[in-house]
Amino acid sequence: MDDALFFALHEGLPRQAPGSDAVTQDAVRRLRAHGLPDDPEVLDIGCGPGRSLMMLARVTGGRVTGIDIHEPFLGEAQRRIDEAGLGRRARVERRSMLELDALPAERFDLLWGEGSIYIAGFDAGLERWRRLLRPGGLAAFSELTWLTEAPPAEARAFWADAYPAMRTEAANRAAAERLGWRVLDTVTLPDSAWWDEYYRPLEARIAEWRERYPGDAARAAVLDAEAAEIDLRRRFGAGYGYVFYLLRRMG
């Protein structure tokens, strides 16, 4: 798929992933019965235009650094921080998830990844990134998963080569429990979360283009492979979801 055309076809849209503002807040509710600080120093891995980052920095009452690669998502979520006023709460920095080794070793109370993990692996992130936190420092991170043993063949074979890497919540668990996390809860995306702000909207954006640039088909490419995981998760959404795993360090 071509990258830059992908990238043009999802920037301005409501999200670049699975969620919602309640979601995050839920998060953050259960984060807070395990121990998050009332002033925490909050990171967000692959923080995209900043919609999550903005929700962290109102309801954590801590201070937010986001960081992505995109200069444009960069550029979108300074613009939301700067109309919020919430410049002393939150900043965005061009730095990539994949290298994390220059900051300090435990300057944060909590990670934060919403659909963004999987970029680095779900148990590469969690080994390489565990060193970020303060000792008993929390973490979540929302992985595409498998909701059942034995998801329907069409799915299992669209995602054995759009993520071969996605496993069952009770995989990623064991996971997470090796790599020296402690799995404090799990949340499971409602369907709602897919579609209000991600799959609606792209699917307009989807139509809107294919008036647009008729014949082009480059684009005709990626639109046919996005529309494609839309109409996947329309006929077998029940089979895989996000899950958001909430994590604590251990040692």
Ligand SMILES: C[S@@+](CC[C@H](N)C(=O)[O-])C[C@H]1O[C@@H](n2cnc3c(N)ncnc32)[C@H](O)[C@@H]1O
Given for the second form:
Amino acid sequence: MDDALFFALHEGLPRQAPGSDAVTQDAVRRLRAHGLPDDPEVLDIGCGPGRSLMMLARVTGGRVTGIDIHEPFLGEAQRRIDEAGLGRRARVERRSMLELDALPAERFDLLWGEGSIYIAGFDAGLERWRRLLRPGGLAAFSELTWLTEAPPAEARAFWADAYPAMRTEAANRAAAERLGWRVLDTVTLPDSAWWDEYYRPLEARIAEWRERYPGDAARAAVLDAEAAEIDLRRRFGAGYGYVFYLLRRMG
Ligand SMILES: C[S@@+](CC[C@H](N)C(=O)[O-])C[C@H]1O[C@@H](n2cnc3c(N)ncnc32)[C@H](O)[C@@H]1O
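Pass me the form predicted in complex with this ligand as well; I've looked at the form predicted alone already.
The complete assembly is shown below, putting the previous chain first.
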């Protein structure tokens, strides 16, 4: 797929992965029960246009740094911060999640990532980013997850190509525990978190592009791939989901 066209299609959408403000708030509330401090230092990894960043700045009572590599998303996040007057609680910087070894150890109380840890790899992210947390620090990562051991063949074939590393919740839990984390809780995102702020706005953008660029083969390839993912969700959504893994650094 043409990456530049993919990003252009996605720019200006409310969020870049399934999620919702309610889910972000609920995850913070659950982590409070596990000792999240009142004024935590938070790192939002792959923050995109900053929807979770803004919610974290509002509800954690701490300071949130969002990192991403796509400048237009960082620009959108910065605009949201400015418009809300949250500059003292939230900031963004251009930094790759693959190069976080340069950050000082034990700098954060909370690591966050909505629909982004897959870019580093679930296991590699958990392994490499653990050092960024103070001992006993907390993390929340949402990750595409099989919700059944026997998914429908069509869904299995689609994700075998699009995201072959996808595993079940049990396998992800076991991996996290093996890598020095305790799994405190998991939350499967409701179906509405896929549609309301992600797939429906994306579908509207797809329809707009189809009308605006008839006969553009490069664009049509991107639009067809995105539409196929959405169609799969409509038909086989029960077999897979986004699961939020709420974790504590052990040791
Ligand atoms: C699926 S989107 C999720 C964005 C955001 N968390 C949200 O829920 O709207 C993944 C994000 O990771 C960013 N990204 C891709 N590669 C990255 C890298 N190496 N380092 C940091 N961010 C990266 C993309 O630009 C994109 O914003």
